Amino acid sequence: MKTPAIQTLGFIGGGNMAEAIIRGILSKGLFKPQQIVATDKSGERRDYLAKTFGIPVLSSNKEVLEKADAVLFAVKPQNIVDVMTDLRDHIRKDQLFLSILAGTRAATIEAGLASPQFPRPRVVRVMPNTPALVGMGMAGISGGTNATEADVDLAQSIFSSVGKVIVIEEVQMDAMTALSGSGPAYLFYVIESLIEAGVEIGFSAEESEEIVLQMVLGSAVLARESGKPVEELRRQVTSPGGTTAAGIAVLDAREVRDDFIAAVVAAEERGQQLGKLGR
(Lines of atoms letter the chains of each structure in order from A and count residues from 1; the text may use other names and numbers.)
(Lines give C-alpha, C1' and ligand atoms only; values in the text may rest on other atoms or scores of the structure.)
Protein backbone atom coordinates (compact mmCIF):
# COMPACT_ATOMS: atom_id res chain seq x y z
CA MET A 1 0.00 0.00 0.00
CA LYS A 2 1.40 3.39 -0.99
CA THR A 3 2.43 5.60 1.92
CA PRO A 4 0.61 8.96 1.82
CA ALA A 5 2.53 12.20 1.44
CA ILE A 6 0.74 13.90 4.33
CA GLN A 7 2.35 13.78 7.74
CA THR A 8 -0.67 14.01 10.05
CA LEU A 9 -4.29 12.86 9.63
CA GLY A 10 -6.93 14.39 11.86
CA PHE A 11 -10.35 13.06 12.81
CA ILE A 12 -13.14 15.38 13.83
CA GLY A 13 -15.60 12.94 15.34
CA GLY A 14 -14.42 9.72 16.94
CA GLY A 15 -17.36 7.36 16.57
CA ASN A 16 -17.47 3.79 15.28
CA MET A 17 -16.52 4.58 11.70
CA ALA A 18 -13.64 6.81 12.72
CA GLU A 19 -12.47 4.05 15.05
CA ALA A 20 -12.61 1.51 12.23
CA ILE A 21 -10.54 3.74 9.96
CA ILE A 22 -7.97 4.46 12.66
CA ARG A 23 -7.68 0.75 13.40
CA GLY A 24 -7.29 -0.04 9.69
CA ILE A 25 -4.62 2.52 8.86
CA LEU A 26 -2.59 1.62 11.93
CA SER A 27 -2.81 -2.11 11.23
CA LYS A 28 -1.68 -1.58 7.65
CA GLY A 29 1.19 0.68 8.70
CA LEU A 30 -0.19 3.55 6.68
CA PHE A 31 0.30 5.95 9.60
CA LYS A 32 2.02 5.72 12.96
CA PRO A 33 0.02 6.57 16.10
CA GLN A 34 1.82 9.91 16.49
CA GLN A 35 0.69 10.84 12.96
CA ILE A 36 -2.99 10.67 13.87
CA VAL A 37 -4.90 13.20 15.96
CA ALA A 38 -8.56 13.05 16.88
CA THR A 39 -11.29 14.65 18.90
CA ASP A 40 -14.85 13.91 19.87
CA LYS A 41 -17.59 15.66 21.80
CA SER A 42 -17.56 12.93 24.42
CA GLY A 43 -14.74 12.97 26.94
CA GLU A 44 -15.30 9.26 27.53
CA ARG A 45 -14.87 8.60 23.83
CA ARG A 46 -11.70 10.69 23.70
CA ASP A 47 -10.25 8.69 26.58
CA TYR A 48 -11.16 5.43 24.83
CA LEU A 49 -9.43 6.41 21.57
CA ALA A 50 -6.29 7.55 23.37
CA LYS A 51 -6.10 4.38 25.46
CA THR A 52 -6.97 1.98 22.63
CA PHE A 53 -4.72 3.37 19.90
CA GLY A 54 -2.11 5.46 21.67
CA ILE A 55 -2.89 8.44 19.46
CA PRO A 56 -2.91 12.10 20.52
CA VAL A 57 -6.52 12.97 21.36
CA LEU A 58 -7.25 16.67 21.54
CA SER A 59 -10.01 18.62 23.25
CA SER A 60 -11.25 20.76 20.34
CA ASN A 61 -11.80 20.75 16.59
CA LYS A 62 -9.52 23.76 16.18
CA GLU A 63 -6.64 21.88 17.81
CA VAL A 64 -7.09 19.04 15.32
CA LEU A 65 -7.10 21.57 12.50
CA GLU A 66 -3.87 23.12 13.75
CA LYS A 67 -2.08 19.76 13.84
CA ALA A 68 -3.41 17.94 10.76
CA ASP A 69 -2.47 18.13 7.10
CA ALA A 70 -5.65 16.29 6.18
CA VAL A 71 -8.86 16.35 8.22
CA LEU A 72 -11.58 13.70 8.09
CA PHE A 73 -15.06 14.81 9.08
CA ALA A 74 -16.84 11.96 10.89
CA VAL A 75 -19.56 13.95 12.66
CA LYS A 76 -23.32 13.69 12.28
CA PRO A 77 -24.49 15.46 9.09
CA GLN A 78 -26.72 17.82 11.09
CA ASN A 79 -23.64 19.09 12.97
CA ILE A 80 -21.37 19.84 10.04
CA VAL A 81 -22.51 23.44 9.52
CA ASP A 82 -21.56 24.39 13.07
CA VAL A 83 -18.23 22.57 12.72
CA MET A 84 -17.37 24.36 9.49
CA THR A 85 -18.40 27.76 10.87
CA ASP A 86 -16.03 27.20 13.77
CA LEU A 87 -13.13 26.18 11.51
CA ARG A 88 -13.35 28.19 8.29
CA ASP A 89 -11.20 31.11 9.42
CA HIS A 90 -8.45 28.81 10.64
CA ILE A 91 -7.78 26.45 7.74
CA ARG A 92 -4.49 26.45 5.88
CA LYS A 93 -4.12 26.60 2.12
CA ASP A 94 -2.46 23.19 1.92
CA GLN A 95 -5.05 21.29 3.97
CA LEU A 96 -7.27 18.55 2.56
CA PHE A 97 -10.72 17.69 3.90
CA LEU A 98 -12.31 14.26 3.68
CA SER A 99 -15.98 13.75 4.43
CA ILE A 100 -17.91 10.56 5.20
CA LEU A 101 -21.17 12.43 5.83
CA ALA A 102 -24.15 10.80 4.13
CA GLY A 103 -26.22 13.15 1.98
CA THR A 104 -23.77 16.05 2.29
CA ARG A 105 -22.45 17.23 -1.04
CA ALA A 106 -18.79 18.11 -1.55
CA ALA A 107 -19.96 21.52 -2.77
CA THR A 108 -21.69 22.08 0.58
CA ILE A 109 -18.43 21.50 2.44
CA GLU A 110 -16.44 23.56 -0.06
CA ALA A 111 -18.83 26.48 0.45
CA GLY A 112 -18.90 26.01 4.22
CA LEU A 113 -15.11 26.08 4.53
CA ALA A 114 -14.40 28.77 1.95
CA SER A 115 -12.98 32.04 3.23
CA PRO A 116 -11.52 35.16 1.61
CA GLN A 117 -8.05 33.83 2.39
CA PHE A 118 -8.71 30.36 0.95
CA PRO A 119 -11.76 30.43 -1.32
CA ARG A 120 -11.16 27.01 -2.92
CA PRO A 121 -10.80 24.33 -0.20
CA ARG A 122 -9.96 20.80 -1.34
CA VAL A 123 -12.60 18.22 -0.46
CA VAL A 124 -12.94 14.49 -1.14
CA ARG A 125 -16.25 12.85 -0.39
CA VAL A 126 -16.35 9.21 0.72
CA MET A 127 -19.27 6.87 1.36
CA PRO A 128 -18.09 3.87 3.42
CA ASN A 129 -20.33 1.21 4.95
CA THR A 130 -20.48 -0.56 8.29
CA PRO A 131 -18.57 -3.73 7.29
CA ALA A 132 -15.54 -1.43 7.50
CA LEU A 133 -15.83 -2.15 11.23
CA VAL A 134 -14.46 -5.64 10.51
CA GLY A 135 -12.13 -4.62 7.70
CA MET A 136 -14.56 -5.73 4.99
CA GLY A 137 -16.03 -2.42 3.92
CA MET A 138 -16.93 -0.99 0.53
CA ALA A 139 -16.38 2.71 -0.07
CA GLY A 140 -17.22 5.03 -2.93
CA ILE A 141 -14.83 7.96 -3.39
CA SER A 142 -15.39 11.17 -5.32
CA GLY A 143 -13.16 14.22 -5.56
CA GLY A 144 -14.70 17.65 -5.14
CA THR A 145 -14.23 20.58 -7.51
CA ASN A 146 -10.80 21.53 -6.20
CA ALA A 147 -9.47 18.08 -5.25
CA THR A 148 -6.37 16.81 -7.00
CA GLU A 149 -5.61 13.32 -8.26
CA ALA A 150 -3.23 12.95 -5.30
CA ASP A 151 -6.07 13.82 -2.93
CA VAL A 152 -8.25 11.06 -4.36
CA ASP A 153 -5.29 8.65 -4.21
CA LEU A 154 -4.87 9.46 -0.52
CA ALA A 155 -8.53 8.72 0.15
CA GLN A 156 -8.16 5.41 -1.68
CA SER A 157 -5.15 4.48 0.46
CA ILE A 158 -6.97 5.32 3.68
CA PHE A 159 -10.19 3.46 2.89
CA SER A 160 -8.44 0.49 1.30
CA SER A 161 -7.20 -0.23 4.81
CA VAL A 162 -10.76 -1.17 5.85
CA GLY A 163 -12.01 -2.87 2.69
CA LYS A 164 -12.40 -2.17 -1.00
CA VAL A 165 -12.85 1.16 -2.77
CA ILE A 166 -14.23 2.44 -6.02
CA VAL A 167 -13.76 5.92 -7.50
CA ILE A 168 -17.05 7.28 -8.81
CA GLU A 169 -18.58 10.54 -9.95
CA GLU A 170 -20.36 12.44 -7.21
CA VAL A 171 -23.67 12.15 -9.06
CA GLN A 172 -23.41 8.42 -8.24
CA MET A 173 -23.03 8.97 -4.50
CA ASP A 174 -26.74 8.70 -3.73
CA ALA A 175 -26.80 5.41 -5.63
CA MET A 176 -23.70 4.26 -3.72
CA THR A 177 -25.38 5.16 -0.45
CA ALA A 178 -28.56 3.29 -1.41
CA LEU A 179 -26.79 0.15 -2.59
CA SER A 180 -23.64 -0.16 -0.46
CA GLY A 181 -24.32 2.14 2.47
CA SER A 182 -27.83 0.87 3.15
CA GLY A 183 -27.20 -2.58 1.68
CA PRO A 184 -25.98 -4.18 4.93
CA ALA A 185 -29.34 -3.34 6.52
CA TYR A 186 -31.15 -5.17 3.72
CA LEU A 187 -28.96 -8.23 4.26
CA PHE A 188 -29.44 -8.08 8.02
CA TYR A 189 -33.18 -7.97 7.33
CA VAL A 190 -32.87 -11.15 5.26
CA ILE A 191 -30.70 -12.77 7.95
CA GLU A 192 -33.26 -11.91 10.63
CA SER A 193 -35.99 -13.45 8.50
CA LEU A 194 -34.01 -16.63 7.83
CA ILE A 195 -33.24 -17.06 11.53
CA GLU A 196 -36.94 -16.73 12.31
CA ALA A 197 -37.67 -19.27 9.58
CA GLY A 198 -35.18 -21.67 11.13
CA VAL A 199 -36.96 -21.41 14.47
CA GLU A 200 -40.29 -21.94 12.71
CA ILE A 201 -39.10 -25.26 11.28
CA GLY A 202 -37.69 -26.56 14.54
CA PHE A 203 -34.24 -25.22 15.35
CA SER A 204 -33.47 -23.28 18.49
CA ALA A 205 -32.76 -19.57 18.04
CA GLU A 206 -29.06 -20.17 18.73
CA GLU A 207 -28.84 -23.06 16.29
CA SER A 208 -30.68 -21.17 13.59
CA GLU A 209 -28.45 -18.10 13.98
CA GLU A 210 -25.28 -20.19 13.70
CA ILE A 211 -26.59 -22.00 10.61
CA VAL A 212 -27.74 -18.82 8.87
CA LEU A 213 -24.66 -16.71 9.59
CA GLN A 214 -22.27 -19.38 8.35
CA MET A 215 -24.44 -19.99 5.29
CA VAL A 216 -24.50 -16.28 4.41
CA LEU A 217 -20.76 -15.88 4.99
CA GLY A 218 -19.93 -18.96 2.93
CA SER A 219 -22.26 -17.92 0.14
CA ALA A 220 -20.68 -14.47 -0.10
CA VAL A 221 -17.16 -15.93 -0.23
CA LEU A 222 -18.26 -18.46 -2.85
CA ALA A 223 -19.85 -15.71 -4.95
CA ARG A 224 -16.62 -13.69 -4.87
CA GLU A 225 -14.11 -16.50 -5.33
CA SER A 226 -15.86 -18.88 -7.74
CA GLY A 227 -15.58 -16.54 -10.72
CA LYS A 228 -19.12 -17.51 -11.73
CA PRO A 229 -22.08 -15.14 -12.09
CA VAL A 230 -24.34 -15.26 -9.04
CA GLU A 231 -27.22 -16.19 -11.32
CA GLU A 232 -25.36 -19.34 -12.32
CA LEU A 233 -24.54 -20.16 -8.70
CA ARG A 234 -28.22 -19.84 -7.86
CA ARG A 235 -29.19 -22.13 -10.72
CA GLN A 236 -26.67 -24.74 -9.55
CA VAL A 237 -28.44 -24.95 -6.20
CA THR A 238 -31.93 -24.88 -7.72
CA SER A 239 -32.59 -28.34 -9.12
CA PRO A 240 -35.85 -28.52 -11.10
CA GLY A 241 -38.63 -29.85 -8.90
CA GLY A 242 -36.41 -29.81 -5.81
CA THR A 243 -36.65 -28.16 -2.41
CA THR A 244 -34.83 -24.97 -3.42
CA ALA A 245 -37.03 -24.58 -6.49
CA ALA A 246 -40.09 -24.73 -4.23
CA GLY A 247 -38.71 -21.90 -2.11
CA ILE A 248 -37.66 -19.78 -5.09
CA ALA A 249 -41.12 -20.20 -6.59
CA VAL A 250 -42.64 -18.61 -3.48
CA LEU A 251 -40.19 -15.67 -3.66
CA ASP A 252 -40.92 -15.14 -7.35
CA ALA A 253 -44.69 -15.36 -6.81
CA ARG A 254 -44.43 -12.65 -4.16
CA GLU A 255 -42.14 -10.53 -6.37
CA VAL A 256 -39.45 -10.32 -3.70
CA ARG A 257 -36.78 -9.46 -6.27
CA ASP A 258 -38.84 -6.45 -7.40
CA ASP A 259 -39.32 -5.41 -3.79
CA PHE A 260 -35.56 -5.35 -3.16
CA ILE A 261 -35.00 -3.27 -6.28
CA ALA A 262 -37.75 -0.90 -5.18
CA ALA A 263 -36.14 -0.58 -1.75
CA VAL A 264 -32.79 0.45 -3.25
CA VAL A 265 -34.49 2.96 -5.57
CA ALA A 266 -36.43 4.42 -2.63
CA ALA A 267 -33.20 4.80 -0.64
CA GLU A 268 -31.52 6.57 -3.56
CA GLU A 269 -34.46 8.96 -3.94
CA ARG A 270 -34.36 9.74 -0.23
CA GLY A 271 -30.63 10.43 -0.48
CA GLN A 272 -31.30 12.91 -3.26
CA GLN A 273 -33.93 14.64 -1.11
CA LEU A 274 -31.61 14.87 1.86
CA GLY A 275 -28.83 16.19 -0.37
CA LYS A 276 -31.04 19.02 -1.58
CA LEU A 277 -31.99 19.90 1.99
CA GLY A 278 -28.32 20.04 2.94
CA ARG A 279 -27.24 22.37 0.17
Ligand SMILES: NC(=O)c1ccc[n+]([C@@H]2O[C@H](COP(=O)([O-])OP(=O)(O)OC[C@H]3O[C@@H](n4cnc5c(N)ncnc54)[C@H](OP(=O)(O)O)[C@@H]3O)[C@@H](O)[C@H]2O)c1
Second form
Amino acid sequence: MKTPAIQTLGFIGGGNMAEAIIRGILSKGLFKPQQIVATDKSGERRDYLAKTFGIPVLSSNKEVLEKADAVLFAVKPQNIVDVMTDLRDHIRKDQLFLSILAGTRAATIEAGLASPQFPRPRVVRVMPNTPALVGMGMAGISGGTNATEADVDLAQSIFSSVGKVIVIEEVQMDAMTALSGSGPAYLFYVIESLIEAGVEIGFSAEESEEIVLQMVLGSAVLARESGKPVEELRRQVTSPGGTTAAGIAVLDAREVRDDFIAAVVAAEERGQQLGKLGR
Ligand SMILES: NC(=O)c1ccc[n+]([C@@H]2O[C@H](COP(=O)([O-])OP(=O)(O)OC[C@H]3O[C@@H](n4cnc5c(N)ncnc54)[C@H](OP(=O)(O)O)[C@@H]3O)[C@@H](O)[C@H]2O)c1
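What would you give as the form predicted in complex with the named molecule, now that the form predicted alone is on the page?
In what comes next, the whole complex appears, and the chain from above leads the way.
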Protein backbone atom coordinates (compact mmCIF):
# COMPACT_ATOMS: atom_id res chain seq x y z
CA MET A 1 0.00 0.00 0.00
CA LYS A 2 1.38 3.43 -0.99
CA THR A 3 2.37 5.84 1.79
CA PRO A 4 0.01 8.80 1.60
CA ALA A 5 1.47 12.16 0.68
CA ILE A 6 -0.21 13.92 3.59
CA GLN A 7 0.74 14.18 7.23
CA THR A 8 -2.62 14.52 8.94
CA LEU A 9 -6.07 13.25 8.02
CA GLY A 10 -9.05 14.87 9.72
CA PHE A 11 -12.53 13.42 10.23
CA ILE A 12 -15.55 15.68 10.60
CA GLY A 13 -18.37 13.48 11.88
CA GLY A 14 -17.26 10.47 13.89
CA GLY A 15 -20.15 8.03 13.37
CA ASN A 16 -20.24 4.49 11.99
CA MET A 17 -18.47 5.05 8.68
CA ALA A 18 -15.77 7.27 10.16
CA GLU A 19 -15.12 4.65 12.81
CA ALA A 20 -14.78 1.91 10.18
CA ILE A 21 -12.34 3.97 8.13
CA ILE A 22 -10.25 5.01 11.14
CA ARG A 23 -10.07 1.37 12.26
CA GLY A 24 -8.96 0.28 8.78
CA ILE A 25 -6.26 2.86 8.23
CA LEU A 26 -4.80 2.33 11.70
CA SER A 27 -4.81 -1.45 11.43
CA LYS A 28 -3.10 -1.27 8.02
CA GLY A 29 -0.55 1.21 9.41
CA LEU A 30 -1.43 3.74 6.73
CA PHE A 31 -1.45 6.51 9.34
CA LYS A 32 -0.20 6.54 12.92
CA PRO A 33 -2.77 7.51 15.59
CA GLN A 34 -1.15 10.94 15.98
CA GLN A 35 -1.68 11.59 12.27
CA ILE A 36 -5.46 11.33 12.56
CA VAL A 37 -7.65 14.00 14.10
CA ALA A 38 -11.39 13.70 14.47
CA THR A 39 -14.39 15.40 15.90
CA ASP A 40 -18.10 14.76 16.33
CA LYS A 41 -21.02 16.84 17.52
CA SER A 42 -21.56 14.42 20.38
CA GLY A 43 -19.21 14.58 23.39
CA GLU A 44 -19.93 10.94 24.13
CA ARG A 45 -18.88 9.96 20.63
CA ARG A 46 -15.71 12.05 20.88
CA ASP A 47 -14.76 10.28 24.14
CA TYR A 48 -15.44 6.92 22.52
CA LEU A 49 -13.19 7.67 19.52
CA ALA A 50 -10.37 8.96 21.71
CA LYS A 51 -10.56 5.93 23.99
CA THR A 52 -10.96 3.36 21.22
CA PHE A 53 -8.25 4.57 18.85
CA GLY A 54 -5.93 6.76 20.94
CA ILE A 55 -6.20 9.49 18.31
CA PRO A 56 -6.39 13.22 19.07
CA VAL A 57 -10.09 14.07 19.21
CA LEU A 58 -10.84 17.76 18.98
CA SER A 59 -13.90 19.64 20.15
CA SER A 60 -14.75 21.58 16.98
CA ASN A 61 -14.78 21.17 13.21
CA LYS A 62 -12.60 24.28 12.84
CA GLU A 63 -9.87 22.72 15.00
CA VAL A 64 -9.87 19.65 12.76
CA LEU A 65 -9.62 21.88 9.69
CA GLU A 66 -6.73 23.73 11.28
CA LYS A 67 -4.73 20.55 11.97
CA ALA A 68 -5.49 18.43 8.90
CA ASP A 69 -3.98 18.37 5.41
CA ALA A 70 -6.96 16.40 4.16
CA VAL A 71 -10.43 16.51 5.72
CA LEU A 72 -12.94 13.69 5.32
CA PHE A 73 -16.57 14.68 5.70
CA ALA A 74 -18.53 11.87 7.38
CA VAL A 75 -21.61 13.74 8.60
CA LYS A 76 -25.10 13.05 7.27
CA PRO A 77 -25.99 14.91 4.04
CA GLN A 78 -28.48 17.17 5.88
CA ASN A 79 -25.64 18.52 8.07
CA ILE A 80 -23.06 19.35 5.40
CA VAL A 81 -24.24 22.86 4.48
CA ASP A 82 -23.82 24.11 8.06
CA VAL A 83 -20.46 22.38 8.34
CA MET A 84 -19.15 23.98 5.12
CA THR A 85 -20.48 27.44 5.98
CA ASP A 86 -18.60 27.28 9.25
CA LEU A 87 -15.32 26.19 7.64
CA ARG A 88 -15.25 28.06 4.34
CA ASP A 89 -13.30 31.13 5.47
CA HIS A 90 -10.71 29.09 7.35
CA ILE A 91 -9.52 26.77 4.59
CA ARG A 92 -5.77 26.71 3.95
CA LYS A 93 -4.06 26.43 0.60
CA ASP A 94 -3.44 22.84 -0.49
CA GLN A 95 -6.08 21.25 1.74
CA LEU A 96 -7.99 18.37 0.21
CA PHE A 97 -11.60 17.43 1.02
CA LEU A 98 -13.01 13.92 0.83
CA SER A 99 -16.74 13.36 1.06
CA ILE A 100 -18.54 10.07 1.70
CA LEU A 101 -21.97 11.71 1.77
CA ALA A 102 -24.62 9.79 -0.16
CA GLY A 103 -26.32 11.83 -2.89
CA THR A 104 -24.22 14.98 -2.39
CA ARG A 105 -22.45 15.96 -5.60
CA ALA A 106 -18.77 16.96 -5.60
CA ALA A 107 -19.91 20.23 -7.21
CA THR A 108 -22.10 20.93 -4.17
CA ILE A 109 -19.12 20.50 -1.85
CA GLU A 110 -16.91 22.58 -4.17
CA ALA A 111 -19.49 25.40 -4.22
CA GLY A 112 -20.04 25.16 -0.46
CA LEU A 113 -16.33 25.48 0.32
CA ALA A 114 -15.36 28.00 -2.36
CA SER A 115 -14.27 31.39 -1.04
CA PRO A 116 -12.79 34.47 -2.76
CA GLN A 117 -9.41 33.36 -1.38
CA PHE A 118 -9.70 29.72 -2.55
CA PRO A 119 -12.32 29.57 -5.28
CA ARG A 120 -11.42 26.08 -6.54
CA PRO A 121 -11.34 23.63 -3.60
CA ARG A 122 -10.11 20.10 -4.29
CA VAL A 123 -12.79 17.51 -3.58
CA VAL A 124 -12.86 13.72 -3.97
CA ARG A 125 -16.17 11.96 -3.64
CA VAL A 126 -16.34 8.43 -2.26
CA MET A 127 -19.24 6.02 -1.88
CA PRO A 128 -18.33 3.34 0.66
CA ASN A 129 -20.62 0.70 2.18
CA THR A 130 -21.14 -0.74 5.65
CA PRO A 131 -19.12 -3.97 5.16
CA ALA A 132 -16.21 -1.51 5.54
CA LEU A 133 -16.95 -2.03 9.25
CA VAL A 134 -15.42 -5.50 8.94
CA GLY A 135 -12.75 -4.57 6.40
CA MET A 136 -14.81 -5.98 3.49
CA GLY A 137 -16.16 -2.75 2.03
CA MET A 138 -16.62 -1.76 -1.59
CA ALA A 139 -16.04 1.91 -2.40
CA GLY A 140 -16.47 3.94 -5.59
CA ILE A 141 -14.21 6.98 -5.91
CA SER A 142 -14.38 9.94 -8.26
CA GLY A 143 -12.36 13.13 -8.32
CA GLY A 144 -14.17 16.47 -8.41
CA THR A 145 -13.41 19.25 -10.90
CA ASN A 146 -10.21 20.41 -9.20
CA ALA A 147 -8.95 17.12 -7.75
CA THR A 148 -5.56 15.85 -8.91
CA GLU A 149 -4.52 12.30 -9.68
CA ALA A 150 -2.62 12.28 -6.37
CA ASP A 151 -5.85 13.22 -4.56
CA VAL A 152 -7.67 10.26 -6.10
CA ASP A 153 -4.67 8.03 -5.23
CA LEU A 154 -4.87 9.15 -1.61
CA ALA A 155 -8.57 8.31 -1.45
CA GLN A 156 -7.77 4.91 -2.99
CA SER A 157 -5.14 4.20 -0.32
CA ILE A 158 -7.51 5.17 2.48
CA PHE A 159 -10.46 3.11 1.27
CA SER A 160 -8.32 0.13 0.23
CA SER A 161 -7.63 -0.26 3.95
CA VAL A 162 -11.29 -1.17 4.54
CA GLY A 163 -12.02 -3.18 1.41
CA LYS A 164 -11.95 -2.86 -2.36
CA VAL A 165 -11.98 0.32 -4.40
CA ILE A 166 -13.05 1.22 -7.91
CA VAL A 167 -12.37 4.57 -9.57
CA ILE A 168 -15.46 5.73 -11.47
CA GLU A 169 -16.86 8.80 -13.18
CA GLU A 170 -19.09 10.91 -10.97
CA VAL A 171 -22.07 10.24 -13.27
CA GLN A 172 -21.83 6.63 -12.07
CA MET A 173 -22.00 7.59 -8.39
CA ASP A 174 -25.78 7.13 -8.12
CA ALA A 175 -25.37 3.71 -9.71
CA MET A 176 -22.59 2.88 -7.23
CA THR A 177 -24.81 4.02 -4.38
CA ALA A 178 -27.76 1.97 -5.64
CA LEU A 179 -25.73 -1.21 -6.19
CA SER A 180 -23.05 -1.23 -3.53
CA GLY A 181 -24.01 1.48 -1.00
CA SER A 182 -27.58 0.18 -0.65
CA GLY A 183 -26.62 -3.36 -1.69
CA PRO A 184 -25.98 -4.74 1.80
CA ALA A 185 -29.61 -3.92 2.63
CA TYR A 186 -30.86 -6.05 -0.28
CA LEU A 187 -28.74 -8.95 0.89
CA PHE A 188 -29.82 -8.51 4.50
CA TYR A 189 -33.39 -8.61 3.19
CA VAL A 190 -32.66 -11.93 1.47
CA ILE A 191 -30.91 -13.22 4.58
CA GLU A 192 -33.85 -12.23 6.80
CA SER A 193 -36.24 -13.98 4.41
CA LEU A 194 -34.14 -17.16 4.34
CA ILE A 195 -33.91 -17.21 8.15
CA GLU A 196 -37.70 -16.93 8.30
CA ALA A 197 -37.95 -19.72 5.74
CA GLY A 198 -35.67 -21.91 7.88
CA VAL A 199 -37.99 -21.43 10.86
CA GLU A 200 -40.99 -22.20 8.64
CA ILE A 201 -39.51 -25.60 7.77
CA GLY A 202 -38.62 -26.55 11.33
CA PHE A 203 -35.35 -24.99 12.56
CA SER A 204 -35.12 -22.76 15.61
CA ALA A 205 -34.42 -19.08 14.81
CA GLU A 206 -30.85 -19.46 16.11
CA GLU A 207 -30.17 -22.60 14.08
CA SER A 208 -31.64 -21.03 10.99
CA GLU A 209 -29.54 -17.87 11.38
CA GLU A 210 -26.36 -19.89 11.85
CA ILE A 211 -27.09 -22.04 8.81
CA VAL A 212 -28.08 -19.12 6.55
CA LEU A 213 -25.18 -16.85 7.48
CA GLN A 214 -22.60 -19.57 6.87
CA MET A 215 -24.29 -20.52 3.60
CA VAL A 216 -24.32 -16.90 2.38
CA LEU A 217 -20.73 -16.29 3.39
CA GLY A 218 -19.59 -19.57 1.84
CA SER A 219 -21.48 -18.85 -1.38
CA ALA A 220 -19.92 -15.38 -1.74
CA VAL A 221 -16.41 -16.72 -1.14
CA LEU A 222 -17.03 -19.61 -3.55
CA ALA A 223 -18.33 -17.20 -6.21
CA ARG A 224 -15.22 -15.07 -5.83
CA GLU A 225 -12.64 -17.87 -5.57
CA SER A 226 -13.90 -20.56 -7.93
CA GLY A 227 -13.16 -18.51 -11.04
CA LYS A 228 -16.46 -19.81 -12.47
CA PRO A 229 -19.35 -17.63 -13.60
CA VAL A 230 -22.00 -17.31 -10.88
CA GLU A 231 -24.59 -18.68 -13.29
CA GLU A 232 -22.55 -21.89 -13.69
CA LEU A 233 -22.25 -22.25 -9.92
CA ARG A 234 -26.02 -21.92 -9.67
CA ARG A 235 -26.55 -24.56 -12.37
CA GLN A 236 -24.17 -26.94 -10.56
CA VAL A 237 -26.49 -26.92 -7.54
CA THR A 238 -29.63 -27.23 -9.66
CA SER A 239 -30.13 -30.81 -10.91
CA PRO A 240 -33.15 -31.16 -13.18
CA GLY A 241 -36.15 -32.34 -11.17
CA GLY A 242 -34.26 -31.88 -7.89
CA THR A 243 -34.90 -29.85 -4.75
CA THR A 244 -33.08 -26.67 -5.85
CA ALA A 245 -34.88 -26.74 -9.21
CA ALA A 246 -38.19 -26.77 -7.31
CA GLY A 247 -37.12 -23.69 -5.34
CA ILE A 248 -35.73 -21.79 -8.34
CA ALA A 249 -38.93 -22.52 -10.30
CA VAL A 250 -40.90 -20.59 -7.67
CA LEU A 251 -38.47 -17.63 -7.86
CA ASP A 252 -38.66 -17.65 -11.68
CA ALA A 253 -42.46 -17.90 -11.71
CA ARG A 254 -42.64 -14.86 -9.40
CA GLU A 255 -40.04 -12.99 -11.48
CA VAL A 256 -37.91 -12.32 -8.43
CA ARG A 257 -34.86 -11.57 -10.59
CA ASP A 258 -36.76 -8.70 -12.27
CA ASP A 259 -37.80 -7.45 -8.84
CA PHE A 260 -34.17 -7.15 -7.76
CA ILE A 261 -33.31 -5.28 -10.93
CA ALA A 262 -36.29 -2.96 -10.37
CA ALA A 263 -35.15 -2.33 -6.78
CA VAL A 264 -31.65 -1.28 -7.85
CA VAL A 265 -33.04 0.91 -10.65
CA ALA A 266 -35.43 2.58 -8.16
CA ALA A 267 -32.53 3.25 -5.77
CA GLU A 268 -30.50 4.77 -8.61
CA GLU A 269 -33.40 7.02 -9.62
CA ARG A 270 -33.87 8.12 -6.01
CA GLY A 271 -30.16 9.03 -5.85
CA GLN A 272 -30.58 11.21 -8.94
CA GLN A 273 -33.61 12.96 -7.40
CA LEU A 274 -31.76 13.61 -4.14
CA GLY A 275 -28.75 14.93 -6.08
CA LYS A 276 -31.01 17.39 -7.91
CA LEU A 277 -32.37 18.61 -4.58
CA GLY A 278 -28.76 19.62 -3.85
CA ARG A 279 -28.30 17.19 -0.97
N1 LIG B 1 -23.91 3.96 6.59
C2 LIG B 1 -23.84 3.66 5.28
O3 LIG B 1 -24.23 2.60 4.79
C4 LIG B 1 -23.23 4.65 4.34
C5 LIG B 1 -22.79 4.21 3.09
C6 LIG B 1 -22.23 5.16 2.23
C7 LIG B 1 -22.15 6.48 2.61
N8 LIG B 1 -22.61 6.85 3.83
C9 LIG B 1 -22.52 8.26 4.17
O10 LIG B 1 -21.64 8.39 5.26
C11 LIG B 1 -22.01 9.51 6.03
C12 LIG B 1 -21.97 9.10 7.49
O13 LIG B 1 -22.83 7.99 7.68
P14 LIG B 1 -22.83 7.19 9.06
O15 LIG B 1 -23.62 5.96 8.80
O16 LIG B 1 -21.43 7.09 9.61
O17 LIG B 1 -23.69 8.22 9.95
P18 LIG B 1 -23.65 8.44 11.52
O19 LIG B 1 -23.24 7.19 12.22
O20 LIG B 1 -24.93 9.12 11.88
O21 LIG B 1 -22.44 9.49 11.69
C22 LIG B 1 -22.53 10.87 11.48
C23 LIG B 1 -21.97 11.56 12.71
O24 LIG B 1 -21.79 12.95 12.43
C25 LIG B 1 -22.19 13.68 13.59
N26 LIG B 1 -22.51 15.05 13.24
C27 LIG B 1 -23.71 15.58 12.84
N28 LIG B 1 -23.59 16.89 12.59
C29 LIG B 1 -22.29 17.22 12.82
C30 LIG B 1 -21.56 18.42 12.76
N31 LIG B 1 -22.14 19.57 12.39
N32 LIG B 1 -20.25 18.39 13.06
C33 LIG B 1 -19.65 17.23 13.45
N34 LIG B 1 -20.30 16.05 13.56
C35 LIG B 1 -21.61 16.05 13.24
C36 LIG B 1 -23.38 12.90 14.07
O37 LIG B 1 -23.70 13.25 15.40
P38 LIG B 1 -25.26 13.17 15.85
O39 LIG B 1 -25.66 11.74 15.67
O40 LIG B 1 -25.20 13.61 17.26
O41 LIG B 1 -26.02 14.08 14.94
C42 LIG B 1 -22.90 11.46 13.91
O43 LIG B 1 -22.16 11.01 15.04
C44 LIG B 1 -23.40 9.93 5.56
O45 LIG B 1 -23.31 11.13 4.84
C46 LIG B 1 -23.86 8.83 4.65
O47 LIG B 1 -24.62 9.31 3.55
C48 LIG B 1 -23.11 5.98 4.71
